[in-house]
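This document starts with one chain, in the form predicted on its own, laid out as structure tokens.
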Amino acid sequence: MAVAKVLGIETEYGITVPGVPEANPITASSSLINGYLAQLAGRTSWDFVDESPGQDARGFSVDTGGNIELETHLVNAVLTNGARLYVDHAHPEYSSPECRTPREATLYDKAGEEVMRRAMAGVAALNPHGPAIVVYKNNSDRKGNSYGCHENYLMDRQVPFGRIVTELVPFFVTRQIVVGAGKVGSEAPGVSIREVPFQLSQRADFFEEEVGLETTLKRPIINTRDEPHSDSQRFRRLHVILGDANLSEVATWLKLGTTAMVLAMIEDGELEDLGISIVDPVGSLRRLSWDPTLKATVTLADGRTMRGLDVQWAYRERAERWLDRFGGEALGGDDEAHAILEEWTDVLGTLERDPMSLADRLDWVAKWSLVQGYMERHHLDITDARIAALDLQYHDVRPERSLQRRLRMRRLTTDEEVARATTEPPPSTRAYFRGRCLARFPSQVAAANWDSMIFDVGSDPLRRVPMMDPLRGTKELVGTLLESVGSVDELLEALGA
């Protein structure tokens, strides 16, 4: 049986300082995160001891050149909701806590947007006469630079990585027709806006390889980084760098839910005879993205051609059979799994009949509808600078400026749930233990990371509590204990640590 698909999203946000073109993005990102942390009672640093970004799933490692040591000098904190908030290269990044279901992960992704809004307000409060800092949830600066929105999924270590690649690539090449965030024009070298006025994905232009370790250069469709952040004998963490940063809650949920379902199918052997192998995955990824009519096809190794929709339907049909045979526990339960399958089916069917009617659910459709309507009303050409500005404004995180929020797209969460998720951890994973320890004993948590907590009990040595199983440390398992102890000493004694 497939392992539980513990999952989460890391989002690198776009950042700008309007009116200050010489602003340093690293300094601005640090100021932004400090603006949020200044509103909190305490601050706990990230522990880098288990980081190994150069470890490759294909069985070797690459020297990363000391990037981790460099990062330790930048702002890097753990939040009481179990998330990580830090400066990653030149961007503020929010890494959501580990979640048990796609819906829960969608909620904590939205909590990240709220954290960014509060961070912007915090900067204004700290420096009322200084320049504002503005944050966008997108993936491109329209100058040829892209930044990521990475997904993470727990997988069974026993599944050969080569089989994961073979059975996952066709799904990844085509899922953008559902979960792309949309972009005006293209940033691929030599491709003009006349050739590609609008495309489905923010990221497709920037991928150059089918499989690889890189995340910022020669980006691969399947990333091979092998950092399990858990028991490496049992688990693998699939690090997905292909996705767009979605604002639509339905799109985020489908992105996480359908991908988790496909990974569970791979683990359970459901896709071994699917018979879909795309000849040119990188080229196909771009061709499908550049075609909002959804008529573009991919060529298969056996000579057939299929539309992106056809490939998605093939995976969807297997998902129905898999769900009947194995149930939905891998996705957190039958209700969640059936709801994802039902929404996936409805969206694919609507894309066949009337794609633009999905403007209340899918980001790329919402943006394309917005752009076409604006051009028609104002008699503009796609090359007009106001259209590019419209594209950017869709992703503005400020509620009073965000065009996406004005569209009143369908939601899965409430504002109250999102606000609560900025401070309270999900109850269903080890993130609960991390977040509640930070809330209860902030001065005695020396540092934390995904798979351990380090406590300062006032005398040497520091005490490390390992958390190698993402499904341990839940509210059900440790909630009563955490609320009953009066000190860290009592907690560590009860845990035998």
The other form holds:
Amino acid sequence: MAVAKVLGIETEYGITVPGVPEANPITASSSLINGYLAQLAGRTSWDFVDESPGQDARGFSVDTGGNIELETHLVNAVLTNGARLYVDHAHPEYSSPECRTPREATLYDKAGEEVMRRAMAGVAALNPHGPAIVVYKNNSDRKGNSYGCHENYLMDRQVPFGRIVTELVPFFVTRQIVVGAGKVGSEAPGVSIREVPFQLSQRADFFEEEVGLETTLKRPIINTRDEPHSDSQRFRRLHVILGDANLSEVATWLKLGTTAMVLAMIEDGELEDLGISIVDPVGSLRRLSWDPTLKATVTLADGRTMRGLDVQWAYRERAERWLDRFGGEALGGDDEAHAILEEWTDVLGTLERDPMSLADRLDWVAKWSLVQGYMERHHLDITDARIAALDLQYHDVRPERSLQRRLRMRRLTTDEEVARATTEPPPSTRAYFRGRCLARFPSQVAAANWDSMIFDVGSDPLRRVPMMDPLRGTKELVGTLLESVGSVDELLEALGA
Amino acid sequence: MAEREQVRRSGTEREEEAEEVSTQSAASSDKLKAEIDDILDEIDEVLEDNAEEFVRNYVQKGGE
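What about the form predicted in complex with its partner chain, after the form predicted on its own?
Then the entire complex follows, led off by the chain already shown.
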């Protein structure tokens, strides 16, 4: 039986200091996060004891060295909404709290954008005469440098990893036709903008392997990082590095919702006889991305060819059957699961008939509409710098500069909900316990991690509260207790910790 | 075999669905076009002043 798809998104934001091109991005990222933290009362450091990015799901381990950890120690905070905000390499990164439904995870992803907006304002407030810092929610600088937007999904450890790969790759190769964020030109070596004027995905150019542990070079379609941040006997955390950072709420929701559904289907054995095996997944990923007419096909191991849309339809058919048989509990309930299936169906149908009419729902379509409209109006060539600027500025997080925001695309959230989600945790995962402890006892939380909290209760040794089950520590389970205790001592005593 | 039957069935369903919604889709398509035109009217005020320099200076170190 599929386990609850506890899920979330980590986004590395692009960062610039306009007028200071030589600015150090690590310093700028630190300043940005400090700008945000300065507005908050307290801060808590992240605890690295259980981090092991070198652990491989295929059952071995790679030494990643100490550099990365050292760098990430620069600025690192846990927020009262349960998220983690830190400097990762040369980028500010927001890791959303664990959420219980794709819709909730979409809200907390949007909350990350709001955190970035407040961080920019915080920088300006701290240093009114200094240069501004500007962030972009995209995945490439159009010069061959890419940074990630990673999704995470809780899975049942019992499902053999090899089966996940076989049954997931065709879905991953093709989901970009729905959830790509769009890009002008290509960054694949030797591919000119004449050959690829516009493509569906920000990231397809950067993938070189089908399966692997790397995230920064030789990027794989399926990443094998095996850090469950939970009970490793029961769970795995599927770390997905393939996706684009979406601005569209519908696209974000579909990305999370359809992927979570496919993973639940794999756990329930619904896809074991799907019979779709793509020859050359990496080449196919690019070919599909490079064709916004959606006519490109992939070749299957049995000799058939299918369009990306055909592959998506095949998964959708199975999703309908799976939902009838198993219900939508894995996605947080029947309503959510049916809504996802309905939107997925509608979007695939519209992609068949009139893809450009999805400009109010899908990022790549919205951007492509803007690019084409602007080119026509000013009689520009695709190589014009203004088109490249438009491509970047679609992702500008500043409300007054964001082109995506001007499009007034369909929303699933309200500004009020997003603002609330920057400080309040989701109620239905352990993020609730993490966030509320931080809000109530900020000075006594010595450190926090995804799967534990460490409290400082004064003269005694530090006390560690393990949180190995992502579905414990919810509002339902600990809400009353957390709001009724008067001190950390009382809390720890009640928890038996 | 079952697989192929299922694909064919969904193909017919898709066509039926397509007919039903084509009228309403045309209307929303026009509305979208008008909205994009509105944005194009004001886009030059929003786009960075020196596009060439902006694009050139947008350099990121890799991440992840």
